[in-house]
Amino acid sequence: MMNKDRLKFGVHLFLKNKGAVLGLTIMLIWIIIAIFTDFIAPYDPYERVGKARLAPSSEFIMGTDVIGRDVFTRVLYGSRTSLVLGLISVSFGSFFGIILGLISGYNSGTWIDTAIMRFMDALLAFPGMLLALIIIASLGPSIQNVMIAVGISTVPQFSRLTRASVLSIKEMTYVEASRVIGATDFRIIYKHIFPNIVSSLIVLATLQVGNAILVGAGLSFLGMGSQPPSPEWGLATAQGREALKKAWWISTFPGIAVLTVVMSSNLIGDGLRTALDPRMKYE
């Protein structure tokens, strides 16, 4: 576990990274928007408030969509769906991935390790989007099933990173000393191994949130995720593709929203990677 000096130095490194600070600022803005959308949005996201395909103006700053709903309002409400999707799916995937990785790494060389890693290899044989599509095809299209599908697709990444980290730590002297004095396997993992790999898992989780939002938006774009009339960003982008030449704003603004959230997630992840790297030297 990081001591206070290391934590302060990590925060210092993070704040020195302009890209990371920019990413954190953008992410905080979207989180605030998601929380207070009911007070910020000028209209009901499901209500027709004007003529269809009205261009951006002082009344409708992002125009209206194919049936006359306010695009700005729907982008604001879409932030809730996308952020919740990213957080829940990554939480789901990290929970099972970390547990499997800890079990596999601690029992390396046994049939348990072999069985878990071969299963992870099988999942990794499919690209993330393809694996999510297969799961959605089995469960049916809905935002809840998208969370499950995206969560399952992130399990192998967390499992393999956890296993690799456990393999490098479990041979340390302090772990061997705990084993010699009779500490249980659970106590060794909980007290001595997991606290020393949590920083790398935080970095991966941060990066995976952006990837989960992107995959979720892609599934909704293909009609396999959120269903109409949901204001989800991927679905909103898909609904405007047929009118892209004459009403570019319908797809463009939701697409920009996805871009900014994914970009901010990656910038935060890169900043955390530098800030939490134990090889960094104190100034």
Given for the second form:
Amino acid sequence: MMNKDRLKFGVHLFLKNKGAVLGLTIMLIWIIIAIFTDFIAPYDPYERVGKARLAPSSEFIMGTDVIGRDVFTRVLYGSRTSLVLGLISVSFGSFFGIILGLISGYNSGTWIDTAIMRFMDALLAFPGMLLALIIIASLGPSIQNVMIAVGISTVPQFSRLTRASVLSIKEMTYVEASRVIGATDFRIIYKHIFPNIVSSLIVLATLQVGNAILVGAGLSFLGMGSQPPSPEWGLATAQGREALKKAWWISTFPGIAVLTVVMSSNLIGDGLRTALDPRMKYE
Amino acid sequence: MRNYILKRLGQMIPVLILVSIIIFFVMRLLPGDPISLMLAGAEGGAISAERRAELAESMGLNDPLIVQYFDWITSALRGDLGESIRMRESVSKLIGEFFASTFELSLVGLFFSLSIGLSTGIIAALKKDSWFDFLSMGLAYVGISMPIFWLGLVLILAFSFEVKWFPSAGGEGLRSLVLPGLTLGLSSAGLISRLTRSSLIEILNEDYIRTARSKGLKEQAVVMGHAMKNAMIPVVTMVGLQFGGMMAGAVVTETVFSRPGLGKVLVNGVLWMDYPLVQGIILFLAVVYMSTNLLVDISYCFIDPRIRYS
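Complement to the form predicted alone: the form predicted together with the partner chain:
Zooming out: every chain and molecule, the one shown earlier first.
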């Protein structure tokens, strides 16, 4: 398990990484925005507050959209949907992925292991967002279903990583010792195996949040996620598409918002990977 | 090597069966019923119970799911993927009609992703810690994090509205492929660039590179002849995955550029809840994706002799 010094060293490595700090800063800003939007946003996200397609000005810093709602306000509100989507779908995917990976790794070589892993291979055989697409096709378009769909498509990554880690750890002497003195399977997993894989899981989860937000926004852009009048970023980008020539700002700003959130989660993930890498020595 | 290929083919079959099972059963969770959907446009919605029962019977919807699955998969093996509910056409025929344009788009995407990704990755590795390295890796990061639909719109704004170099939608010929191809290729160019850089930097530190240099080889020969060949192994895997992924990424790109193609048809299929169409196209794309990965694995035999002899 990670001791206190190693943790301190990890934090030190993370903070030394300029990219990671930048990512963390951007992410914190977005989280604060998402929580306090009601106080920060200048207008109501659903109300028409000006003429349609007004260019950015001091009154509407990101202009108004196709029906005259404030783009800036809607971008701020959109952060809620995207962050919640990232968080929920990855929690969902990691929960089931970790459980399946633990079962599979702990019972390696049995038919349960084979069955679970073949099933995960099959899920991975769907390129890109196609797995999410068939799930949406069957459940119907809505942001909740996008969360489920994106969550399911992250399950194989988590289960594979967990299984691989379990396989390497369960042969360790201390795990065997624990078994010899009569520890239950649950206790061994909880006390010995889980703490050892937690750091690689955190890295994967962070990177997956960005990916989930990207896929979720893409699905909403295609009309399969959030429905109007939601200020969700992918949907907002799609709505500005028809007016792109006359009013570039309607699509551009929500897209930049997606870019910054995804980039920050990638930067944090990469920073964590270096910081938590046990090969980084701190003597 | 033949054994290796056969082994890989053998491993693909159970996964393919599972893939088809997943597609079929997930699609059958469909809450709406296909008959109402099918008739909504065609016969004004109002139909008699008898006509409904008749249709359900003729479409095999009354059979147990397992029978329906076997019917579907045996027909699929014969190349018959059923008929689209909305478009009233054979799904196989639609795939045949639209695949070429998606494939073409993916090839152009791959061209951009390889040419941009490899060249920037190599230069960045050779000039490690220079301003070029810093800038290109920063851009690669942006590329990876960029929503593909947004990139498409930005490219349209810049290159078809501001300077009118390329068409913003549809169109024929190579010119109309540039913007969609770039949209599709740029994010994977970012990945390939980063991977090429890190892989090449690692290889350049190997002993055999030092040997090659010390025996007086020109830098170009060291890089191209010795380092690149070895650095390319992880990159080839990535390229294979990316190419398969691009055909799926075409879903978004084709929508942004209003290009006819399999992706666009698939999106419409999902929105119409046209399940024969969706399950047919997705099965097809999954098979294409898996075959690409298989080809990549086989290509290792040529790049990496260690695999050939093991």
